[in-house]
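Quick heads-up: it's one chain on its own, the form predicted alone, in structure tokens.
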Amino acid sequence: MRILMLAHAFNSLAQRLHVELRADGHELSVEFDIHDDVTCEAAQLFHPDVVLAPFLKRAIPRPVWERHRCFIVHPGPPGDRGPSALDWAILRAVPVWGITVIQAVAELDAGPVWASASFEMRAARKSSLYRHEVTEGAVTAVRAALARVASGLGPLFEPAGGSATWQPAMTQAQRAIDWRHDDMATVLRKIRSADGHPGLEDVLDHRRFRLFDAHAEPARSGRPGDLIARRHDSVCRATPDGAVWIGQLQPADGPPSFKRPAALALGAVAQTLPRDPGWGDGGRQPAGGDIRYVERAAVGYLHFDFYNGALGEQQCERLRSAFVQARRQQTRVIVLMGGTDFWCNGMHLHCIEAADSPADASWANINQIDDLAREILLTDTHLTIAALGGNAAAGGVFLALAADRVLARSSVVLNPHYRNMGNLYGSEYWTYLLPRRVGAERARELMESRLPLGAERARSFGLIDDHAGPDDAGFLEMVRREAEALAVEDVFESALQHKRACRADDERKRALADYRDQELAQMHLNFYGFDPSYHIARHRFVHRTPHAWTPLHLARHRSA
């Protein structure tokens, strides 16, 4: 079919269904909701089958639905309708939730049922969610609601709105924190239910927030209310049974701002806390802490969960340091765990925006990283293995790139390429590690197309190995395997032979440290160079600027 999709941004799940409805052999163009008459104009370029909604903040207009069948897919189950689906049932804590693709019609929410899709809800943030959850049953429901399309049949049943409940778009007052009575489990709920967007308003410092980033800390207690303790980015604040760990702040005074690590946002404060160093520098391994380490059958397993993928100045000192210290333990094998909603994404954009000079944080933040890559690709003691559990994007992608086998979940997407993002260069050794993986050619294709790429797309052009799942347990069966077959001494041995002897060659045809240069003299026009791009898309992207136009290469309907 010929599916026009609609959406307010090109976020996860629209870049998810694009990956697998391109694959299912539809073909796709993308709108992004900027006003009625574009997206009036799109229809009419585009001539679609059916135009799919994954992502709208606003209705679609009367002459297009009333023109081509629209299907919106709303996070709730058949029956929810309103703007806080997610949210309230994140809040109320209920057991099972759902997805269900809804015809649009004149009231919101109201149209004929299509398909649909439900889940169990885990305890986790909004975001984690959308993106596992929310994401898997709108790609069930989809493909069920295009099925019914193509094989003539009708909807499920019709309207939504006979037995449905409209809910209101959640106010900060209804999640707002009694910081005396609510317990930690609470506290949690009404966090996760703003997280990532709007955040859940609150004062620290005598100061208003929005917060982000929460989990718990039962083994800590004090007066209910108060910061008790930092680590790294993260502040503690006491509950009356126990403490949580707030890892993100938005600051909400003032004019519109965004974002960033809680430790930057509360500046002085957060020094004169407590500190509470994790693994990795020297600190014990607490239960939630963003990089943890475990042991099983010769194969050390490093897991690095931070926030939205970012990784930062810090972040990226913490994370080589912990890959030193993994490096020292009895092992064989060294997986790269990364975290469960994203592996990497690369730079830490937010951090950079909220520097004093962003074109020096930003040409420090990329040094780092690229110091990490050299660390991984320049272990000649262990193998390595990447096991992408979570989407990667730019410097991620090519992160996962340096170790030497990559792994990944059916599920995940990848971005591999920087040019999004005001046509960066990009480094982490990209000019060294793709084209030995991909071939020079399909290597330039990648990094110009500027499209998100599933597992399966992936690994037959080789930029990664083999995948496995979509869920948890399929994935996580593969890793273990193959890390512990490479970890058998035999295996171990010739393999580790194979790589000196190959890094050695490659290092004979051109010194790694000449891939780095090249590629950082062209970061530093980036970043100090006549053009601004890159800075003016950081500064939207941080700041969520609303789109002014749909790029060409998602528009292909505007590029005929």
Contents of the next structure:
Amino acid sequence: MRILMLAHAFNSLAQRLHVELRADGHELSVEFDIHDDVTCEAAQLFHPDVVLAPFLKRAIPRPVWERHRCFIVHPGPPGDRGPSALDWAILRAVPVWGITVIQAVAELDAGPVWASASFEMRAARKSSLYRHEVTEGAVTAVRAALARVASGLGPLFEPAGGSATWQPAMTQAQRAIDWRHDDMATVLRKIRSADGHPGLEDVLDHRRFRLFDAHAEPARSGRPGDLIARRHDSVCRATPDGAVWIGQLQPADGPPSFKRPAALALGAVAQTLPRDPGWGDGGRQPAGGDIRYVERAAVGYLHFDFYNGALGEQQCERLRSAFVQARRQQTRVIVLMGGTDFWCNGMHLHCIEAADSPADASWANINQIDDLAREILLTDTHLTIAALGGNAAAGGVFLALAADRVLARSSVVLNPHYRNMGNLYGSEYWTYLLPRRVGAERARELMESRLPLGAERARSFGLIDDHAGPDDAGFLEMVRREAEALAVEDVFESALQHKRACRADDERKRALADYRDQELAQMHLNFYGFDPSYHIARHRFVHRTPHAWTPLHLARHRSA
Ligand code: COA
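The form predicted alone done, now the form predicted together with coenzyme A:
Now the complete complex, all chains and molecules, led by this one.
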């Protein structure tokens, strides 16, 4: 089928559907929702069999839904309507939720239902539920809806109609925290219902912020509402029955802003808080810390769950020291597990944007990531595995390739390219790591196509070694099996010898330092040169500036 994807942005759900539907043999083109006339023009140019709207903030224009079958992916069960579907589900702690494919009609979310899927709710932030359960359900439901179209069937049912099921957009007042009375679980639920957008508005140190990235801390206490501790860039705030860590804040006073690590946003007051060290800087492993290390059967599993997969200078340094600490243990294999939602998305663009000199901050950040990549790449005492349970993009993908084996959850979406960020050249030794896995021609094609890749396609040409899942159990079992197989003494010794020989051979052909110097010379131009494209792209990305046009690599109907 010819499917025109209409979206506010090419977000994770749109990318996943793009990957899956292309793999199913459909012909896809994408148009961003910029203006009704542009949408109508896109439909005229592409002649779609179906218009698919996985992520829209406005209604589809009437001429489009009158002429074409338009499917809206709604993150709620059949009958649910409104723009804050998941927010309400989290706040009300419903045990089971759903996704529905609805045909667009004049009234929002009120059209015929073509397919649906359901899932058990998990105690997690909204964006995490969206990236996992909602996305998985959407893939199933969209496939079911398209199958009905292909077999000439109609919708499953027409909804009863009426306004009873309409849930309005949730206001800040409806989820405001009462710090004197709300317990830890309530505070977490409220913050999670608004994370990653719009964030829960609150007052800290007499200033208004939006709060994100909350974790329970049952082992601490203080006067409810007080800030009582700091760990790295997170701050801890007391509740009547414990406390919560808050990792990210977005200033809500003054001009439109963006989120950043909490201590950075708070400034001086964060400096006065008692510090709690985490693992990777000599401290104990705290509950809910972003770096965790677990050992089993000669394998060390290093988890690093950084908010939005962003690897800033501070995270790089901590992760590098945690990796070095892991390498000192009596193990044979180290598995780099990444985080639940993302494995890694490269440089921390929000911290860079917030810095006095974004050019200097970019330079420092990329050098830190390169140091980390080098540390992994030159490890000759252990075998390493990158286990991608969450998505990865740009430098994050190439950092994973520094490991000896790369495994992924079947549902991950990879973006192994940098150019979407203002033609950034990229580093992380990608000029060495990518061609060595996929060959020079494929490396060039991946970098230039700028399209997301699914796990199966990535495996088909060797970008990754294997994948399993999409469920947690299947993915983790594959990782454990592979890691423990590599840790068997004979296998380990011969694989390690082979690794050392290959590295020595590669080094003779061209020194690793030379790859880095050449990449960084290009990055220096991106950061300090005459062309400001990277700085403009980063600014627009961080401020979530709406798109003004659809890039031609996505809008196939415009380049034909
Ligand atoms: N640094 C800081 N924040 C990042 C980030 C990065 N490298 N990559 C993603 N994020 C943030 C986004 O700003 C967004 O923030 P929000 O919580 O305020 O919404 C959030 O992560 C999710 O990103 P979004 O683009 O909405 O999610 P997605 O799942 O739809 O898309 C990516 C994921 C990775 C494809 C996209 O975010 C991206 O292109 N990131 C930039 C990658 C990059 O160029 N890195 C720098 C070069 S190494």
